[in-house]
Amino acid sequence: MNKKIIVIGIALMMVGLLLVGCGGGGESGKQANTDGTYNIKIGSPLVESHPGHKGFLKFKELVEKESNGKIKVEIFPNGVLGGDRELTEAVQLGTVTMTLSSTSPVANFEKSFYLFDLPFLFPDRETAYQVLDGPLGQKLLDNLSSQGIKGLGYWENGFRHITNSKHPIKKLEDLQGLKLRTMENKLHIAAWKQLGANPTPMAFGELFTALQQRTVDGQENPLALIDSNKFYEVQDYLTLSGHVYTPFVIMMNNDFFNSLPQDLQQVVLDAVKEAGEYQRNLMKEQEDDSLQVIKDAGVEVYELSKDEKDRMIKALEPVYDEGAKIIGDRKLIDQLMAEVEKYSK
């Protein structure tokens, strides 16, 4: 009797730490350090030119004063622990603990990011911070926690331009049979195919050897990353299209934040949206830089008119019904496009 109820013992020790275990998720479950301090790992799939880099080094010194040292920050930029999906996906299971990303990675894991790769939404960054900062913004955030990720906030990653290496892009019609990378996005590869391009969906770290090698003819992202990844060196011709407007997304493994206490929290937050605005203005400013570098390395620069615009946003009215159907709530963009509307008058 007495050997049974060893074994019993043991084993319900055995389910125990294995529970403990697993429920941890990877680095989060360490939470508080022996003596009281707190790890944040940043992945970051950004050089370390990028105004995102230098957003995070802003979060980094905000957080270590702020929590008089309680929180240290360590942070990994260049895409040495993943791309934007990897990095997520290592928040979700806390073998990272805070990542950035573009929204439409993040729409994979929350259907609900889809609202932001709806073409040709934002008329100016301006309007998109409105909206991103404001109630429903805050509500596709709290829509992560199903998925184990605090989301914090948005910073700025900006409007997205087309290049290539076959020809100026003036007209929808050049458009056609263009060979494109794009994200692994479902509404991304959907205008594209609307308009007539070929997109093809492909890591953002394999993409300069991609354009490189001509497996692709161009591909397309804000002028930031044109830059800081030198894609005008295997590119040449730009579209100032803006054809989306893209955000990047903070977030953290949820677990994490809410191991820490309440106080803690709050540094956490403030530092992000103190950095954010940081970031943003970092990003306004060079952008300008940015276009000049693209020029200066002999890259052909074109702006799309008003009435091609107009031809593009014709084209893509059937994106919208396919944007619904993704999401399964009409309604939510029926109540983005009004406050669109409501902040751009």
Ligand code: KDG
Given for the second form:
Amino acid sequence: MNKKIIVIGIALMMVGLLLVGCGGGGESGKQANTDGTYNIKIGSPLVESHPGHKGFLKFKELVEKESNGKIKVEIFPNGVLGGDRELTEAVQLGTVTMTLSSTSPVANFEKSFYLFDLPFLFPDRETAYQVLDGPLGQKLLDNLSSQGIKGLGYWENGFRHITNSKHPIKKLEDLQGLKLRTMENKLHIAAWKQLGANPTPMAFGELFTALQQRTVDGQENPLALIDSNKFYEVQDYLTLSGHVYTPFVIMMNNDFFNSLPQDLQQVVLDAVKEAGEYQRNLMKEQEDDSLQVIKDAGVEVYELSKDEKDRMIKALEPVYDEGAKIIGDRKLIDQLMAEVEKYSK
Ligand code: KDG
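Next up, can you give the form predicted in complex with ligand KDG of this protein, since the form predicted alone came first?
Below is the entire complex, every chain and molecule, led by the chain shown above.
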């Protein structure tokens, strides 16, 4: 009997040693390779023509150069490793080292991220940058550590606009009963209900087919995604509503980040910042081109009038109370509103 226990004990120890020897994998607990180098495996939900992918290419170039080859970066784009939610979970587990997600699905992991889902919050992207890159943005990134995630910074997904295949959306009433795909996010669902639409939460990866097969009438996303994911092929009308500004949050497995020597942690942080500036500029530069691609595909484009925007903002007031309830921290919303006010032109 004793012998049996000893044999089982030795076998377990050997399995443990084998796991540790694998290296590089977050789950094994050992992050560095045997030669002291590190591998960053990036899973990205974005297709390669999107500026976010180009941001990751820039990150790779910067990190590999500035770490003198001590860090090697490998990128898996096109959602091959999963969409926003799966990739966030994979980063928690350490099976993927780093990813990017819209902040909205991340709110299901850390509720303070619901802040950025408050409709018509940011008047322009510059105000968004100031808030995101300031103390409030940093506080939210730090909140992610309780989820096993190191929040590294914010890039841009952008201002969201409505597309659909039913009819032009020019006024509030046009949204009545429209079956609209939304992100998997309570506040987005509440907002579209409030506006009279029929929100249908769905993962981004299923969206193109759902639009094509008319399982839903429409969706809402920034121009760069409508362009890069070719939604213009299966949608007839676009309304430039800019109802929400969605940031991308850049995330890394917390244990992996903490295992890096301090100088390499700094290399990663600096590269996220520099690649982020590059990505945000690309987003700005490519916006008109994306709109042109969408128009050239035959999509009818409408601007939401100031009056109609104001009517929507009014109708959405209860969503701010709903947000306060979900986030459970009125002070945080007050701080956010004060910062938006301070940085708005
Ligand atoms: O590939 C883009 C998605 O990852 C996602 O973040 C886009 O805003 C998005 C959505 O609507 O799901």
